[in-house]
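This document starts with one chain, in the form predicted on its own, laid out as structure tokens.
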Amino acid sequence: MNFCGVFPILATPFNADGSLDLESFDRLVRFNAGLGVDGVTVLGVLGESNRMLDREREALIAQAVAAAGGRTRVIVGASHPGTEATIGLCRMAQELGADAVMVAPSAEPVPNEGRVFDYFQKIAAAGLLPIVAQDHPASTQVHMSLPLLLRLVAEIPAIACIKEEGVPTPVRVAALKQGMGERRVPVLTGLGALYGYFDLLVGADGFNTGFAFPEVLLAINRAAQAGDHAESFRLYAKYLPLLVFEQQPGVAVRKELLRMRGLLRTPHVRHPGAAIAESAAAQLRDVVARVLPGVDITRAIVP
């Protein structure tokens, strides 16, 4: 699998009763998968992961699976505190025909890097999946320094991508990428694409994030593989506004937006999580006019 690309981060969609919306889940894959994505994520830290029982986790596997229907790969969120727990998952992962699966490491009460590398050590050694190892301190409270992260691609042969989401990202980015010995895997960016542009240009080999116009981030990331930096930038600033507004503490903002664009029946966030306020549905409303003055945002839109 090449992991070069945009890897949309899909929003798991509820009914209105907090049960999962397996029709707009699938509609939302099909969407996707209809732009040229180069792959899905499902089960992410903004999918609501940690609010998902088991069984219902293997439901969305396996919609995921099913409505890619080989058009794109599906990466599956498999991290868990118990290092037994995430083979587990990644194992669920592998049965319903999953292509990869995204890792993180969890915190533990004394800091310990060798732990860490052990933890992604012996998932490897299941030989499930080939990993995407997520560097993301914001949620898992875990700073992986980059020698650990440059030993984890010269070491084990499953770790087949870097999410880089630690700050400063490109400043990250470009010491990855720069770091790699003999062995050499792409990095992608994340964190809702807030510093995408400056990550591609030092380096980034795509997106793995979450944003409600995945066709912004492939326009933008085609530019900048192709050198075309000026485009990459002008893309970028055209759409920051979204990109800074979406980006906003929880995931309410964004299933929103997909909901006002015909994606998901309803923007229900699972409890504890909150609803958006009316009041900031009313600024994206209005972000949005302003970005996309008179554009039918229910359709692929032309970035």
The other form holds:
Number of protein chains: 4
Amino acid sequence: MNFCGVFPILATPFNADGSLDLESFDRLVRFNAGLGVDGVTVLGVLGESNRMLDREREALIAQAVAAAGGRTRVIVGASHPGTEATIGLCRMAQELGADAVMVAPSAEPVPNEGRVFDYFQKIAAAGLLPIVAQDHPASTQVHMSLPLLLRLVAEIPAIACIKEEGVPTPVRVAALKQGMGERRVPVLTGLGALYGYFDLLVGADGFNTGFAFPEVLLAINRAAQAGDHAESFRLYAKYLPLLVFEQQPGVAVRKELLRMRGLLRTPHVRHPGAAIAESAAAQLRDVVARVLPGVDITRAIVP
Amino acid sequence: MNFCGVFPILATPFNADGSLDLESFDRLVRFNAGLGVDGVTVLGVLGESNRMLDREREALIAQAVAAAGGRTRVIVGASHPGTEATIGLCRMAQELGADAVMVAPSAEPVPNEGRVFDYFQKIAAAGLLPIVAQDHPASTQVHMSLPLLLRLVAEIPAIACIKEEGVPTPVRVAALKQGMGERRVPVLTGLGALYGYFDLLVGADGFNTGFAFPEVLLAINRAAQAGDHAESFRLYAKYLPLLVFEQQPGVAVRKELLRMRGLLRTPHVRHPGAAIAESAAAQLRDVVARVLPGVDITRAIVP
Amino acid sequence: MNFCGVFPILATPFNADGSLDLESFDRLVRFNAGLGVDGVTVLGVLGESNRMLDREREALIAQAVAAAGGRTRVIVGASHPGTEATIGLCRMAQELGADAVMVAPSAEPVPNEGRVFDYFQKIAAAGLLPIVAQDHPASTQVHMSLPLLLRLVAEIPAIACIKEEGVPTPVRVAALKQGMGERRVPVLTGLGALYGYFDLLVGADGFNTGFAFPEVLLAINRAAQAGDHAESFRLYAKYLPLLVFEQQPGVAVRKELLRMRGLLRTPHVRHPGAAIAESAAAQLRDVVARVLPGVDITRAIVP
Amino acid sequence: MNFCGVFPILATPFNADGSLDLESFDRLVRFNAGLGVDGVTVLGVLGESNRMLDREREALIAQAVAAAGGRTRVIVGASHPGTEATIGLCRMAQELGADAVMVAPSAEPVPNEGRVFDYFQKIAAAGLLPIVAQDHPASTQVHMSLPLLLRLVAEIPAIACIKEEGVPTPVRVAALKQGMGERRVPVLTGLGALYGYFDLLVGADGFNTGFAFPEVLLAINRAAQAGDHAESFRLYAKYLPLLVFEQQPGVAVRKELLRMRGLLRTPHVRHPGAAIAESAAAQLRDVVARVLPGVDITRAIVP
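May I ask for the structure of the form predicted together with a further copy of the same chain now, the form predicted on its own having been displayed?
Whole complex next, starting from this chain.
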């Protein structure tokens, strides 16, 4: 599996009563596959994976694999505070037919980089799916140093990709690309594409992040990988108000936008996550109208 | 169910390979029941509940209920970052025959006391087991104010007990006892009994915490509830070096001591939790020998 | 003093050896005054106030007041973990001729909103300058609830303005504007203007934040206050890539840009703050060239 | 200067109005000197150094040096978020006649061990007083790894001592003692002596911490350094209820006890630090009466 490209993090749709809305999830996966993304990532942080029971995870993975139908890859977020449990979640993903897992370290009372390395090594030793190592200090509270990340790449062949979300991302992406030795893996950027243009400019190999318009991520990445940074910038700048608006904490804004696009039936966020405020929903309509005047967003847009 | 008394938090035993050691768990529950504790709490923070898959939780709860055999009550830690999932874990506990659940709030990016109240109210509304509301900011990163705790007690009948572990515990326990109005519930103290004497002195109704010698917690509480604070202090002071030694981060010290007592087969802590350092194991033997010279700790001790 | 308008947070210039560069500071204040800002704020978080000795604070305040020369107002960041010391810093500001102080609460081991209220009340009781109450949880670790902020406004007349930087800012600004009763004060937005358009759209009364192009903040605010949200959006969107690039942690990017503008002699950040990486400096030149092609940024620009 | 021994961290006395009570401070220093401590540390975390203006720091240092009168050493807490400012505080300490400084690193948005090393190296390069490097993650939020601490010792001759307060302290003290190579420095323990017996057992060279009965720290350390661990344990266990009671957050308990001892005129803690609750003051009298029945604590006690 090639980890260069665009791998949107999917939201998890819920019905108004908080139960899984697998039908919308199916639609979401198919929509992304239809856009030609290189894969989808389910059960990421903004997929509200931390608000799910294990059997719900199973249902979501199975649905994603079925909906992908081999047309696109399925990466499964499998991070868990316990190493054995992480391995259990990786096994679940493998058995259900996923293509890769995404794993981030978890914070311990006494931070210890050796133990973070061991965490990844033990998961790799289980001999399961390729691993996207996620570096997202904002959610994990684990600050992996660049030497640690480079050591993970050099010594653990199961690590197939780095998802870099530690700020400043452009500096860290550049350092990773320059620091990797014989063994090299793709570096994807996340953080809702906030620094997307800049990360791609220093060599990021694509996106692994959520945004309600994956077609825009595809277009920005296509331009950047072709070396057309003027076009990459133009697209990035055009959509930046929307990217920024989605940066607000939680996933409510993105879900409302996915609802506006006809992909989710409801913008329901599981409690205790915040629902979208009415004032925010109004602003969202405003900014969509300003960025995409007259465009029918219920269809794939032309960025 | 009466929530006054001593409710030890049980460690979760593992085999050397990290798998559940249900046989030791069975022994641990029976040992506690035999001591006459008022109940046991399984899947607490130091029961490494956060390193468990759901199906492992099921196995542990079922084993605890079976081992308790009606001789003692079983409280199940059911905290989960998502409210629906917490309810799911509470339902699991109920279906497996547990007597109560212990629930703590989870941190959200933007703290909001109203949402913490809603969290407990939604769980209560599911109409399942009585709830021990746990206030443990050190692990949850949620600082519940005293007014919030009092409101939980006043307005949510399913909340049957407060487990108070916010420092300074003696001040907070006193304030809770004084602040409760018409509806009153027991207040138990935790934190490994570090401030146990002081908490009981201001009216705590017992212990809900782990310690490798539950018989000591029983004796301290018995003295305190009888108003014999001199005896409560004597016992507390005698065992304080052990209580303090167990305060070190993680659960490795306690598990090693439980192993020394013949209750666990191994002191294994699930990765990435820290195993006990050899120097710490030596110190543990030293302090046990100093506090309990010549005592056979593989049997229930006479405090 | 009227707290509606644009009040840039000024960087503190240093020489290459880390000593204060008062000459550049003087130039920076005059440049801002010349643009017609409503006031400047010195010794804010990104003014590296936490890396300053008290006598350096004195020198900076005196210089700012002299350079402002009555043409613009001077607000002085005076937050300090101790209440008496905060009052001492407020007195210093007053004695040196400043017009107002900006104060944020400091985190205590046990969060307590009553104590935060007392903090502001005690400072107000000292009878010194008007207070801009800063709500910036990202730097203070103090999450002030909306009821607390509204109570501060209602009960403490010395509080003359709220600087709202708790995310989601548009939702909080809206709630503040709607929630204020008889006593009303302006609400300014910060966070490097990241959500500036959205904050102004719901009624923010201006900016109190840093950006290397204060003339842009003035233009965005002018449009928004005139109700021309299309123009406000156009300007915001145009400069958003720069605003976002400056969001990277620390103040190094902004200082380099101020250097490029001829305002600072060096982009020196005091240790242990991070200096700008060479790759980031290159990206900064790139984004400036894309946003402002052919523009001489060493003069005030026409946004 | 020899950094083995007992170096109490002194409280900073205030009058009821929050101003410095230099007379009590003088008494406190003389009392400690009279007990034969190896030095006193002023302006530590529990000396409320973070609630002080620079000119107050000057007054306290000058008073401490005068009161010590050469009979005991004076170490000055000089930590500051900015490196230049830390150096400024170290210079202040030197010019006022102190013997050493105590310095802890400060947290930056992106943790970076290289920068922590640079921080100490820059301070050392200023060629001022010997440095006690403080490792206290609970207050600094900086987790220094053991390799970093060992590198500080090996490469920076100005670092004369490590104050180890990262839990588990006994494990870390043991690792430091074993890990130091050619260049060796004393390792002192802190944390209010909570783990004092255990830290000394693995080779800690003394105490650098606060406790209202420094004579007890002296006696415990004397026994431990003489290899009489039974006596060290006996004393530690005897006073452990008091040591534990003082562990409650803030310095209010300690100050009340110092007041009871006749050393402070008031137990005033600077706002926003918490004053002692009346229930806590009552418990303090209770525990003192139980640990030291009939003893006149206004004089030096015989442990």
